[in-house]
Structure formats: structure tokens, C-alpha cells
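A single chain comes next, written as C-alpha cells; it is the form predicted on its own.
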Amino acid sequence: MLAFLGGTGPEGKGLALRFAMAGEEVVIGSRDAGRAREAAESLLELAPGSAISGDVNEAAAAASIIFVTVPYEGQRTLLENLAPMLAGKLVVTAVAPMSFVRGRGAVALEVDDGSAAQEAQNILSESQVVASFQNISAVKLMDPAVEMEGDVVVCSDHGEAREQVIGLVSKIPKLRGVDGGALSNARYVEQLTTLLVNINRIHKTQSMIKIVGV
């Protein structure tokens, strides 16, 4: 089982809808019950399979991985709160931590660890965080026609929880998961997520990242 902590938000329910779709069983994590409720009814609707809602205590104790899919600001008194719950689990963080400046568009955030996921790794010392699924677009996500394609990089220090989330992309079809090395790579993909959205902004558009030569 998957388990989305920020899943109504539209990246963490855009990644829900797509594993819902490849069969995997997922749950949707909020503070707020009602409101995972509603998201939970409504990629029934988009893909009916299972999607369970929750909030957020009952979802990472009912999933073996969890996502981390909140907005920056908001990770940090998560994780600590979650923290004995998550102890021995894999945790993908999809968080980008970026601002958004009258003139200038959407700003990448300085984090003193470096980037949000070794924030969230330092925070969780007892699991295998995974920095992951940043670049995609949530737009695309979220409706069920539009095929996904380009890839994903996955940053980790644990090895084997690095290919497994490998292995979680590519059942998203046309989806390819790019090993990208230690977590403390994940500070430029967390920036690309940046750069994309302000390219998103001025071409009208939502774009995504293609690797070539690998």
C-alpha cells in the first residue's frame, strides 16, 4: 500500500490517481478527514480500484512506503510529529521548497540541510528517505487521458530503497526512473522544479524533464 501525506493537494492526488490506475492500492493521508474523503471519491470517479482516505496518522501507519507530497513549509512539523510512526519505512518526498516573488515567479527556498529531502531524512534518521517525483507535472497527473512522458530522477543514500522507487516509476506508463545518485543530489532537482515552473509560466505550458544519453 501507498500512502500519500498531502494527498489532496494536486501533486500528492495526481500521483495518487496514476498508482491507482497501475493497480497499486494507495491512501490519501490530511489533517483534514473530510477533505480525504472528497479526494478519495473523487479518483474513484477518475479511475475507479482503491483509494482510501484517511488522515494523516492512519495513512503512514497503514502503508509500507509513504510520500511526502505537502508544500515546504509545511514538511517539517509533519515529519517530526510522524517521525516514531515512520521508523523503518521508505519515505518518498516529492517536496520542492520554492516561493513565489511579485515580478519574478516562483524562487528556489535556501534550506539549511541542503535540500527539503535531507531535511526530511535528518528528521527521520530511522527511515530510507527517497527524493523523487519532483519535476512532474501535476497538471498532467490529474487527468487520466494525458500519457505521462519523461523521467524521473531518484535520489537516495539507501540503495536499495532508491531502485525500489525506480521500479515504483516505471509503473507509471511512458515514465522512466534515473537513478540520480546520493540524497545530497536531490538540492538541483528540487531547483529544477524551479526553472520548470517559471518555463511552465511563460510558455503557457506544463513541461517536464527528458535525460538523454542514459
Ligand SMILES: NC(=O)c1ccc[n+]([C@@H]2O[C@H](COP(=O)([O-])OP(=O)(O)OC[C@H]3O[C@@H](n4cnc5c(N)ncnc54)[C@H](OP(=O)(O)O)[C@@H]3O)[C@@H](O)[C@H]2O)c1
Contents of the next structure:
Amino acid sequence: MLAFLGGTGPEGKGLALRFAMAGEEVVIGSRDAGRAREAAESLLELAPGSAISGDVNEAAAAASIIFVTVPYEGQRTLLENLAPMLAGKLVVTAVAPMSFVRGRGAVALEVDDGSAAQEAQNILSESQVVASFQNISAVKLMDPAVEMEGDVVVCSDHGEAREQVIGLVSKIPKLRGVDGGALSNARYVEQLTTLLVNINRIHKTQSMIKIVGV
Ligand SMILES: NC(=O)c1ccc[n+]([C@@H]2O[C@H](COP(=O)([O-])OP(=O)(O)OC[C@H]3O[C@@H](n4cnc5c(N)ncnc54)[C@H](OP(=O)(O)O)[C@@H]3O)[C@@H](O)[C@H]2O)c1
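Here we have the form predicted on its own; I need the corresponding form predicted in complex with this ligand.
Following is the full complex, with the preceding chain placed first.
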């Protein structure tokens, strides 16, 4: 079972939708159990399958693979509270720290630990943190009629966990997981999301990435 903390937002809900479409059991986690229930019900309308809901504690307890899809600003408190429950589990973070500045558009935020993913791993010292899906458009994920296409860079200091997530990526048709090596590389992937957001504004589109030569 896959849990999505922040699964009421477009990125978490979109990923949950795509994995539900692939036959995976998903659980939507929210700070508010009612919001989670509404999100799970709307998923069931889009993809008949298995989608349940709970507050973030229930979702974290229910699954062995936990996706973190909350804004960067909310990550630390959320993960510090859940750290004991997430011990021994695989935690996938799609968090891309950015803010919006008038006249400049999206701007990547500096993170003391190097990246949101490294910060998550430092908080969750007993978990296997994998950075992935930061470059995947929520707008595209949320429309089941849209075929996803692109590469998903997967970074982690835990080799087996990295391989497991590369396998998960392949459950979404036409997406490819690319081994991005150590978690220290996650900062570049997170910052790339900021570039994609600005490209989207210029070209009025939902861009993603494809790496050639691999
Ligand atoms: N949107 C995209 O296209 C996209 C693409 C790639 C990566 N990402 C990354 O994915 C993450 C989620 O993006 P999103 O657009 O789905 O974000 P969002 O809609 O702003 O937030 C997602 C969910 O996070 C929870 N949340 C909000 N503030 C929180 C806080 N302070 N503490 C704990 N939980 C909080 C909320 O759920 P509840 O109120 O129900 O708890 C919310 O529905 C972000 O880190 C973003 O950088 C987004």
C-alpha cells in the first residue's frame, strides 16, 4: 500500500490517481480526516480500485511506502511528528522548495541541509528517503485521459530503496525512472522544478523532462 501525506493537494492526489490506475492500493493522508475522505472519494470516481483515507498518522501507519507531497514549508513539522512511525519505512519525497517573487516568477529556495530531500533524511534517520517525482506536473497527473511522458530522476543513499522506486515509476505508463545516484543530487532535481514552472508560464504549458543518452 502507498500512502500520500498531503494527498489532498494536486501533486499527491495526482500521483495517487496514477498508482490507483495501475492497480496499487493507495491511502490519502491529510491533517484533516474529512478532507482526506473527500479526496479518496473523488479518486474512486476517476479510477475504480482501492483508495482509502485517514489523517496523516493513520496514513503513515497503514502503508510501507510513504509519499511526502506537502509544501516545503510544512515538511519539517510533519516529518518530526511522524518520525517514529516512519522508522524502517521507505519515504518518497516529491517536495521542491520554491517561492514566487513578483516580477521574477518562481525562485528556488536555499535549504540549509542541501535539499528538501536531505533535510527529510536527516529528520528521518531511521527511514530510507528517496527523492523522486519533483519534475512531474500535477496538472497532467490529475487528468486520467492524459498520457504521461517523461523521465523521473530517482535519488537516494539507499540503493535498494532507489531500485524499488525506479520499479514503481514504471507502473505509470510511459514514465521512466532514471537512477540519479546519491541523495546529494536531489538538490539539482528540486531546482529544476523551479525552471519548469517558469518555462510553463512562458510557454503556457505543462513541461516535464526527458534525458537522452541514458
Ligand atoms: N503541483 C505540482 O505540479 C508539483 C509538481 C512537482 C512537485 N510538487 C511538489 O509537491 C508538493 C505538493 O505540491 P502541491 O501543489 O500538491 O501542494 P499544495 O496543494 O500546496 O499542498 C498539498 C497538501 O499539503 C498539505 N499542506 C499544506 N500546507 C501544509 C503544512 N504547512 N503542513 C502540512 N501539510 C500541509 C495540504 O493538505 P491538508 O490540508 O489536507 O493536510 C495540501 O492539500 C510540493 O512540495 C511541491 O513542490 C508539486
